[in-house]
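Just one chain is shown here, as structure tokens, and it is the form predicted on its own.
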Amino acid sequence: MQTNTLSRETLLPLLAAHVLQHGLGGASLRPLAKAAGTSDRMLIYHFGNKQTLVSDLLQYIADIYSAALELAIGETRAQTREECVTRILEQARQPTMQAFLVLWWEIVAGCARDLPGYKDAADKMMAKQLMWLEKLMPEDDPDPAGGTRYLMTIIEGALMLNVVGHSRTAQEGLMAGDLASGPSPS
């Protein structure tokens, strides 16, 4: 282990990697560090303490996240409401983000224990979301800050919905805000 290679920039992908696979539940620094190839005095050497370490290892995290959703989805902006939620869903649904709903579902019980860091880094994971989402709003959009909340709020409570086995309760309710139309998914 060469301690010189080492810094913030080079620790968090490998540290991204290791909780986007075995999530946060848990997490001490030892099996942190281990996944890094280093030393958890290194970790703290490096992030100041643990808290630090969790908020710039979400963000991170975050970062991809974002990067992610806009490679895929592209800077076009959506026609309609209902279009930008269902670009925004499909993603959502697709096997390779399927790591990044996961951990931000642990994020979300973190906050709802209020474990340091999380609510800290919840935010601004969820300000950057934002920031994306309006930019991704109509251009003809007559509140596109109200809107892109409301969206949000729509899209969370979907992809919760999704997850706890109520597809078609996601579909329906997205189908009486007129923000979809047809079959629910599978």
The other form holds:
2 protein chains.
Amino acid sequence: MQTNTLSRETLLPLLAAHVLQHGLGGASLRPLAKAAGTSDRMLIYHFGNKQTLVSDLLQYIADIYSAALELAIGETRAQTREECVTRILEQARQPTMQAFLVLWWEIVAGCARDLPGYKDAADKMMAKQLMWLEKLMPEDDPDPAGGTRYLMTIIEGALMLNVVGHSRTAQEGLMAGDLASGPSPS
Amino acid sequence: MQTNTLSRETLLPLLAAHVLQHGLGGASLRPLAKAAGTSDRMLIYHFGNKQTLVSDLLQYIADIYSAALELAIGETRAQTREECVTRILEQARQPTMQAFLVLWWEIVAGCARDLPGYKDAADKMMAKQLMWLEKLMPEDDPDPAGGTRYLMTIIEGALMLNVVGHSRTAQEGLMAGDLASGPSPS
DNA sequence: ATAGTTATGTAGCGAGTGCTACATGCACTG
DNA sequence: CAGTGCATGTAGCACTCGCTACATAACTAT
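Same protein, different state: after the form predicted on its own, show the form predicted together with another copy of the chain.
Below is the whole assembly, all chains and molecules, this chain first.
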């Protein structure tokens, strides 16, 4: 039953590797095909056209991103919200995650322009990240669901500031953000 | 002194208008030239090559973004940090700002890929936004500088979540974020 | 064995890419 | 008036783009 024939399934990992390294927007069929050891002819044959190739690829990348998060999930919950943020930001600095992060902003830009397939992938990745963060939240947090979303907002903001060279702004913002405690009782 | 001759200065507004509408990444010389009423030949003549055209264009766009913020600046400070956030997010929903926002994520993606000229433009735009926000901060805020950066982080995170279709996540995050008060005394 | 489906190679099409060669008008200067 | 440099038009180059036509091998079903 084991054949050497190419298929979407065997192609996608190789395509994903190329895209993670060289970007998604500028990716054209021939370089993609070369990276996968085929021809543009075969990519069109297996995916129909470039757009569905990109959509399928985005879905696949979202999946392996989820898997990467699954692997990186800590066995222990954080003690404080602040630790949540620092642990996640630290994990985002890992070289493994770097390629994902660079690609992520391209996906966000694609979402902003409503490119087909982008929003679905972004949604999947965000959902996974939310789940991941929720599992990391301190056990005794007074508002785990809301707190997760609050921290997620802060983390994404910090990641963005990092990428545009304002990591200092993010850092100072986090320090001023009073994350050590949970929300104050109202 | 008034001549009809084209120049970078007369070209840039027209180019910027085109880019704000159609995006930056996929912009190629001939459509750009058409939008500016010239030929690709002339664009290269005035800018030397496409890369410096894009860099100059990014600078120009950062400038008009600054001008737009200048115009939109409120005469009154906000009363609370929460009002800061809601006023800015509301302003980001304005149609005028929409085109900037879409382009912004393309600029962020360009920063992540280290494309030449992108980081400079992003830096200029971020600096202006920080200044704008600082002017909006409540008069009696206990930590205006840190608070500005904290809110900026949150705002950018919320904008990103909006763009990928997780505006609900951002909204719930903001509600859980305890922004009504300043930082609690430690 | 024959017919049909599936997978692949070769070649190329028409459109678009950034950029250049070349010619020409035009204003200005000697 | 000759010369010089700037601004612009026309044409095209070498290349890449997504995609297709066509041939053909390999396997499968009858």
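Positions refer to the first chain, counted from 1. So that the term is clear: the rigid core is the largest set of C-alpha atoms that superpose within 1.5 Å between two forms. What you are looking at is a predicted structure, and each value in this text was computed from that prediction instead of being measured.
In a rigid-core overlay of the protein, Ala72 has its C-alpha displaced by at least 2 Å between these two forms. With a cut-off of 2 Å and the rigid core superposed, Tyr150 has a Cα displacement that falls short of the cut-off between these two forms. Core-superposed comparison between these two forms: the C-alpha position of Asp63 differs by no less than 2 Å.
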